[in-house]
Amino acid sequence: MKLETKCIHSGTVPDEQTGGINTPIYTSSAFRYIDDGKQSYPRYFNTPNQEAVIGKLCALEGAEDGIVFSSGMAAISTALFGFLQSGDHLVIQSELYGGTHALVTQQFPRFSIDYSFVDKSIEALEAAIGDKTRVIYIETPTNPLLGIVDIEKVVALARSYNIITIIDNTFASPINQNPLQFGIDVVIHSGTKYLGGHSDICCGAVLASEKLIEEVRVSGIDFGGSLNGTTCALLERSLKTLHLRVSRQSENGLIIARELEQNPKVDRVYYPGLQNHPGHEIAASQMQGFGGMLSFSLTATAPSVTEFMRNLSLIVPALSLGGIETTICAPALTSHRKMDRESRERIGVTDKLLRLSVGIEHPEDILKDIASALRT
């Protein structure tokens, strides 16, 4: 099937009672067993809403197995404790989200394991690699500026060293890039953004092979981050539409970009569908269409960035992204506040940077509602 058709039917549990056509929603937290060798419990990752929005995304990224977690936080910090523990060295891009980037620093001095945050560069990532490496882990486009990583290169080298690479393919989600399929051996989502896609749920996900998702159900059972039936089936419904909000989102946030460039008080626009953005040959050979995320920094002699997004009447200043609906934020202030000014500043997240999540309303509105902003 192409991926419309899976965004639809994939994972479907079959309502045997009414013969319903959606996975009906099963609100039990408690489920009958004797002796049949199944016990079917939330934190266990089993219950049928759970396997069926598995069975989906799995269908969707070409994966063997996953696990739907209760945030995206909960799907990355499960799977990098999955794989690696006191000793081990962990090489991973400085450029990526700062929710990541809080996790890793705040977090793994406590465990005794130890990290190396790199420029998103193959000579870079492999220079960090040590005896006790363990995990490459990348994001491709990076959140904010829209880096872009050549996977399989990533792949080759993480292969020679006998290194598992772990991918957040949260800005591309499945319609635009399927990473297993250029070797990765684990993908990770927040699904709050474009899998829910309706700024209404919080979930995240862990895709990989069967072998590799046991590793990361023994720290999920654990760690206890699993989601309720409830919102399982509304992640289940919003997948349906996945392929259909991401291609109008990818269509608007090229215009847009193409746009922002001409703008004046616009200095600068980061979008690997631009011809001159410098991953833009990388990003057309790994990626089906180049997204709905876009990020542009202001002149100086722009309004400032709250300023700005004060004067905005139709796009929303919002923390999250992926929606429906045009959001903004500027991320020194928001997804990247918890890195010092010093970090962010060497990645490009400067103050007069903004984060744009282009949704599926007209272009045309979107692009009046910032000149307008600018121009005041």
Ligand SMILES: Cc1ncc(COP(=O)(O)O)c(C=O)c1O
Contents of the next structure:
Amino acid sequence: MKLETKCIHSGTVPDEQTGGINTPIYTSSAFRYIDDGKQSYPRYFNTPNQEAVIGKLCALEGAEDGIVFSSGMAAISTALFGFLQSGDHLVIQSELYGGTHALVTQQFPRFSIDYSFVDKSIEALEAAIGDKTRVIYIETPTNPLLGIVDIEKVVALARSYNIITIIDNTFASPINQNPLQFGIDVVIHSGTKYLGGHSDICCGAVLASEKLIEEVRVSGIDFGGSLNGTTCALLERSLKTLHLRVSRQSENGLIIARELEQNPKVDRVYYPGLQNHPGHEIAASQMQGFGGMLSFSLTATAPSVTEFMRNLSLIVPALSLGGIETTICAPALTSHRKMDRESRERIGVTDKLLRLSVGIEHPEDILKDIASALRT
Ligand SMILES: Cc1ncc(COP(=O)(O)O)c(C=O)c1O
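Can you return the structure of this protein in the form predicted in complex with this ligand rather than the form predicted alone?
Expanding to the full complex; the earlier chain stays at the top.
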């Protein structure tokens, strides 16, 4: 089946009793114990709605198994703590979601897990590998600068050292990038973003082989970040339109990136679909579309980012991303505010940077709002 069809049909468990074509919502947290070996319980990740939505996500990413969590961070922390223990070493990109950076820097020292934040080039990743390195963690495109990492090269490098690879695939979504096909071991999503897509649920997912998911499940049961049946059902419904939404967001993203490049108040546009983006060719080879996320920096003569956001009337300044409505944020004041200024500026997150999550509105309306807020 093609992705469009999988979005709609995979994983669904139709209602046998009534003939209803959707997976029913099972609200129970207690399930009658039947002596057939299966004990269903929300925190064991094996209730009917959890299994239905995992079935759909596995089909979309080409994974054997997976787990849905109550947030993207629950997925990331459970996977990392599932694979790493005291004395192990993690190699991780420095240019990535600020929350992941905070998790590693704030929590890992407490458990004596070593880590190296490095540039996303293959040379830098390889130089950081040591005897104790057990995991390489990447994010591509990166949040918020849309940097691109060559997935196949990372896989080849990790395999030569027998290291597990984890990718945060949130920005691309399974519609634009399927990292397991390139040999990545573990795919993570913040389902709060494109998978949910309507800015109304918080969830996350880890997808991998049955063997690796078993390792994550052990930590998952201990840490307890499970997702309830109603939110699983909302996620399952949202996934049915994932292809439609992300395709439109990718089309709009390219149109808006090209137009912003022409705006005299815009200094630089970061979008992997632009030919002048340093990762354009790699992105074109590993992504089906370039997505709806882009960033841009304002010139010195433009309004400040705060003033610009205040001037907007259609686009909503908001922390999250991936929704059907266009939202914007200033990463230095939001996702990366916990990072010190020097580390932030080293990776390009300046005070003039804005991150746009392009929705499914008409692109002309989005562009008009930006031009008017920039007073151009
Ligand atoms: C790329 C990326 N990964 C992970 C997360 C964390 O997800 P959540 O907020 O659902 O915990 C985010 C949140 O913004 C993100 O942008």
